[in-house]
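Coming up is one lone chain in structure tokens, specifically the form predicted alone.
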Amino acid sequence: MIQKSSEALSRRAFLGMAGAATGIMVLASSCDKNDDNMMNNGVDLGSGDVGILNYAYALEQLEAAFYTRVAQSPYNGISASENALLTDIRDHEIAHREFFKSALAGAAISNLEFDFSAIDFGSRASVLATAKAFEDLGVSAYNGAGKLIVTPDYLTLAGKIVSVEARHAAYIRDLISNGSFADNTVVDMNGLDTSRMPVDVLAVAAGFIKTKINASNLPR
């Protein structure tokens, strides 16, 4: 079981990805933050590397809000077991999330607002439901971006946090149905993980986000 102290974790979890920090916060600070990256046309993400890890940070972001929420208010008939494992990857959403702020710096957009109202956090099959589809998604964008990636570092570090989150996409689907943590929805007939690109991973995104995202000058 990994510490509860968020903080902590931060500190220690990441410790051996040093270089790679130091690495983003140079290049990061050869980016202008334009009013906290929000324009009319919305929170823009950047572009390059910088605007790659924007769009893992806005993700992290998502993800950790909504396990806080899970922790905060625990559904009906919750086992100690799952308590205990869904806070677990909260505290690594958590992590993944002040990385990615302190690394960025001045560059890193500001703090997203979101709406959870779909989501019944009362209810077993809803929160876990919404988990594997935020799991599934996670893994999918970071699988997509790494092709982006230019620096070496950075990818990776992607790579680590990928196999995380894939870790955690794969005990969430055993609790919705045992066995399913590698189906066909997830790995082809190659044995390959599914990906997807910025643009449809924020659009699936998007019905959680309430501040408006620009990905407009993300590579491609």
Contents of the next structure:
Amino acid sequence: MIQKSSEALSRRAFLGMAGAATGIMVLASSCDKNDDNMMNNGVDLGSGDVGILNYAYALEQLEAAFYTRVAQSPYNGISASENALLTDIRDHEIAHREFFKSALAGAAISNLEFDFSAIDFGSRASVLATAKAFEDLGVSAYNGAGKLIVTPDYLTLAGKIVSVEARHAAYIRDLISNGSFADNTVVDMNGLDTSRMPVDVLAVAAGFIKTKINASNLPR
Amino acid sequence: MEFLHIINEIEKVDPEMPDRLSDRRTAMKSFAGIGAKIGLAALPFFIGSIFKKAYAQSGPSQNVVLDVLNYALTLEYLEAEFYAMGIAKGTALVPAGAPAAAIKTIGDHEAAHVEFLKTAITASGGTPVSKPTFDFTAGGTFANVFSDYATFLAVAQTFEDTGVRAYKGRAAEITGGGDLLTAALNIHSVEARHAAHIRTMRKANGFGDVKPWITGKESGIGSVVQASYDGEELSTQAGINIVNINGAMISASAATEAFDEGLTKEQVLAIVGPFIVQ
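Instead of the form predicted alone shown above, give the structure for the form predicted together with the partner chain, please.
And the full complex, kicking off with our chain again.
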């Protein structure tokens, strides 16, 4: 039922462009891409705002899976405070993941499979370095995707999540080195955080994701 | 069913939007190539000029964008002067070492935000608002703000958390705003990093039982700043209840922490009003 809604959305989007000659071409290329999907060209995130939401869903799946592992087997020498706050972060990421799953409903991508073999979950340094990378990546992903979002309400939702990811990033960074919460590796001389486009984010995330992701239909 | 509501929202979108987007993206692509060559310092000028071209006839109006940017500038003036005055007190206010270094990092960012926004506003064809005259005691409410470390950090936390909510609350107005929207988002997340660190400092000093994120609508400060936290207790997003969502064990606290909430312009101006003399 929800899937139909998604299809209706696509049709509506195409109808919106029907007056333009390019509308027909977009429709045609869309069919090609659907054919590609049938040839197992990876999990298709989709197009438009749904594509961006699936992109966020994929990243939240990654983070939630990582912190679930961290909470299941805390690293050696973890303090009570660190354990409590890393468990908080796990819950936040699961909340984000499940929110996108519910919001996307029938348009949601499937559950992704991950490869965390590069991470030593017993090592504080290994876990926190990975957490820092994921959180900074997540912040840059939401910051970069903002301008691709067409629906104002979705932009607001992304905004509600990205600042929480930034809080996570700051906390993890301070655990590694107090005072590095917003250092010049992520904040430039204008005081601006980092933003990355989906293709760049997914290239980094791909090292941890077994499932092939097809982002070719995302807005650019 | 929640998604159907969201779909309805999309369907309200102006059908000409895709055409406008493609025009803008063409402009932004040409900008991206230029940006790499001219370097960061000159970016705001080019963002502004590209912006004017892209929005001359469509998208969020220039007036709306300039209003949002000047609103942001006012808040950044507030933060920048607050930290500058705190830093000027030296170790009488903020202990040397990590605390002083962190406050300097944050103060430098706020000063950079002021300059960035002034440049971006001018380049976008607007006039930056003047810096207001501030009273960081808020008429005596925080009389010892520059002599008592705990009060200073309490006000800092309130400003940072409010700043995050202020940007978030108006982002939707500049949906499709291209690289200026990106810049606003890039400031927004820096404010959130600041907020997290200030909160950690307060916790470490025993000034407030707070986490880097906001639980419920708790400030860890007191009722005097409650307006900056009211609304953060939301546990339903886009009609979806986050508590124990889809069978996951998500507590009410975690559900509220996982999403930060925006504030309207009116709410923010009411909050910062006591700090602005004129």
